[in-house]
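Only one chain is included here, represented as structure tokens and corresponding to the form predicted alone.
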Amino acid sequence: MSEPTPAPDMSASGTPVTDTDTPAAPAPGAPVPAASTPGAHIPAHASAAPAYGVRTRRVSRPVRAALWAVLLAVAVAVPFYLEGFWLQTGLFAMAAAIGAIGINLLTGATGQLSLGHAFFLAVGAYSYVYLSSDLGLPTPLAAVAAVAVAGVSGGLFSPIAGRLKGAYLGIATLALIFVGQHILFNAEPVTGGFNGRPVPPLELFGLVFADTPELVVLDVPFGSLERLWFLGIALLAGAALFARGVLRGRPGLAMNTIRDHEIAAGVMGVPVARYRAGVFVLSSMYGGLAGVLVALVFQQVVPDYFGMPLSLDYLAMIVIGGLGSVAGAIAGAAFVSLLPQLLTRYSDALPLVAEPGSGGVSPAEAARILYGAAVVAVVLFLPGGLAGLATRLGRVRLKELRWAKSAPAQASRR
């Protein structure tokens, strides 16, 4: 009689354990597999890192949501407590942030240098005035059409933008500034010439974004700046979310590949020229939207504002804030746009800064010197800009939290 076959061993889960579960000894002279080395195979339950990572994400989501809720509450409460100067300064910063997001998509994410961003702001601002005042379009439709006109202007230049790169594209876009300035100063029937043109207020769903008719909310009179404040928040949030979606999706991956490895992008099938042209059009539309918001806040469009210094300011914004980052573009725009206003406001209390028109270093010149020094400091010490600095600080804080969480466990094992 033959011996009975022994029953297979059963694991705790009820699964039969066979000999194949135990790795066989390697033959003499054969290379030792990586899995057979001590510590190479660690059960999933024995590693604390995944569990801690999941716990960290679960904790960070409510914290992040709470931070956004607090930020939104502060932004909504601002018009009820701050005076007109701060509201106007904040609105200019919002407009600058929208334009900075657009040029960051082009320069920071795709690696295309542009020195003509101010031209597209001028196209958006003057198109809104002309379409609403001369052609009589409803102001919301005129604003949307002005952004479209800026995109069409970028589309006309996009064949050049799709084929040039680096300094060559920068020089080509520089020509847009000179052409734009010539048109703005000489096409007086459309642009108003040197004195510019007044901007008609936006009227949306029966609400006029002007000082009249009078509007009182919670015993606080809401003029044009208070009303435009909420419009600026909505436009900036929409522009930031859209750009973030672009950068995190497949277009963003293709843009970054073009920036870092253009030849590799072409080999992988990315249409390089088409992407460059498309991003240039998108950046132009962002500039047009920023121009419309600037016109609504300033209530007067003048050619001098849309010159070469404005384009250089936008390059400084994305370098200081962080190339290729939406949050960095917003931070850099706030820094560059708020600094001249603050220096002008407190010029009498600051050393080496003279009041405008009194000689010495004016607030505008002092601001350019300061954020010029900031650009140099960022290039030398903070390649990632303000956004990179925030990321570093966040990583340091995360390491501290991990160390604090793991220290008691290690002590208990001892």
Second form
Amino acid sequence: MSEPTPAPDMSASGTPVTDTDTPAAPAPGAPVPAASTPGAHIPAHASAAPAYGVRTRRVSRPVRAALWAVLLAVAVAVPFYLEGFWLQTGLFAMAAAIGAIGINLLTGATGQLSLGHAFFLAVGAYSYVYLSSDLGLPTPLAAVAAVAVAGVSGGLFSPIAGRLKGAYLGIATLALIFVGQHILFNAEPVTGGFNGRPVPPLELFGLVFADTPELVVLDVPFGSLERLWFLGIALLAGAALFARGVLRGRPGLAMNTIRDHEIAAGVMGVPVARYRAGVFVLSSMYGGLAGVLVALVFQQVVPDYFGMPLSLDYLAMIVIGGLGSVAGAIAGAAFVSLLPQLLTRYSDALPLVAEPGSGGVSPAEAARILYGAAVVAVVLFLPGGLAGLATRLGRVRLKELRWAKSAPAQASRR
Amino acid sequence: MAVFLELLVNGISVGAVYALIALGFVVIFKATEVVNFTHASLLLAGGYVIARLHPLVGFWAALAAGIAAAALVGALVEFLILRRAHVGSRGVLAIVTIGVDILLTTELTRQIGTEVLALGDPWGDRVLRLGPVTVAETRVVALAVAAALIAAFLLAFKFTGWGVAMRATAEDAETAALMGVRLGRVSLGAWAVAGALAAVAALFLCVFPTPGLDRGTTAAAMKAFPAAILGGLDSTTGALAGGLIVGVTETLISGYQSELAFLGRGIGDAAPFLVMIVILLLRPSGLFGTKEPVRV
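Could you switch over to the form predicted in complex with the partner chain, since the one displayed so far is the form predicted alone?
Complete assembly follows, chain above in first position.
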């Protein structure tokens, strides 16, 4: 892989961009020079969003672009090298990341706790199955509709989601889990009851996301996991970019203000209840999307999966990754979903972790204990989570290397 | 009618047990404004100690040990973790308690495994006949103990120095601290009390007619959450009322399940949550909760 390494790139154009940043920042409206640089739309947001999540922007823009390019290249290359087990794990991590971004909008950015996220994953997954198998919708349409259904069910909860705040809402959303489980087990014509239902593969522009019509790319057989991998990346990227846009724009500011001071938000003209309800709907749609992806990867939906522990996992993810940041949600999702698989895979090489069923600490249990501890440790020792850690490390390195005269850009954000 | 009465009595006694759990929950919330999701695992811890110790030291000593252990775990959680977590919002602390809960519950359910542990209580499966109504003795004891504990607690809340300190803290922590209330002790005490109450509740959740302590017990403990919130998180009276509402709803609906077959199997487990939603729709801060007079 001969991707452009970050170093030459940033030394070439790193400073100019920060320079254009500074003068334009005070007057964001008029003189944004559309012709000057392709990246010239930054000033507008640099001045408009001194929000929480933006603190991560300490690394200059081209470096970030290069990093993204490398990341993308790695992501594209992965299915050619890794075996199915890791692809599946990665796909679960992507689905988890989408869901975690959604719940981070709600919990991290708006300060509303939800323990009912697993319910919306279930709604997404089961709606997809029902709409495509029973109603015969084309599968992409069914997927979109499933996300919409998740949003609608979040909207139905909005009389409560809009009025309750913080941990109150957390307890109220427990109802979604218990009632949801009840429905999943009992509405057998739709949900298939205890055994669940098989998931029809997605078919997009003639490409079927399944193993059957064989497909070989560069001598690598592309089964369902390899194909879904790219779908997962696209969905995750879209979900992340959208959430970033929300967080950095006016809605993000409003959400953070609601989290930090409800009354102040109201005084400044933010419709608090409507925002709370709206974010809840948005985050339930993220949950629905994650559910659809999980269903596609799993190829079978079972009610047991969508229980209380899943919701707790999601909360653990966003705390470990960093509350209120998109990158944090992704990092946390990766951590929480990869950990059990890593422990399972290497259980014989690890001390204290035993084979499942042999009486010792099984890998799944070890993983839960580890990330339960991680949640506590992050709050005690690492405020800001993994995302915060990355920012801090980045800042230190920038200082050492001295090519970061990006202080003006920071100042404009103060 | 006899069936209805029987269910009602059972429901009230189960409800009293839920009220015990919810009370601990409310105490912590009042003292520290933290919504404590660790509660289910405190309960499991208490029950586990009772179950493991009773063959060795007899039931009563085991019960005392269980109560002490759960109180200790609660106090340790407060002392080692919550006190040291410097976070901006109480919501984050709630998530921390979820982390602690994941830790404790995973370890305890691992210890319990697939077993169903008996708690060795002296009441066994004896039943009491009051006219046409048959009630398990354990239920009667549960009702009596819960009523006594709740009454004692409410009195202590009103009249002891500890109770006054706690109420002062709940009212205005800063002023209370200036008046010489030691906030650390208040919250430590609250957590210990909540743990102790949870252990007592664990006992009654796991005796006859329930088979015993198993890994599903946490799910039963979860029902105390709607109890606490539908009564109002900051109201002890609310915890009592909420516990009774949840207990009676659950028992009645489970009891008449055959008539309610169209709602599906196991509706009794979901019913408390449905009731909670209905009540929250009508009164967002619960039946007895303080309404925040905030309107912009």
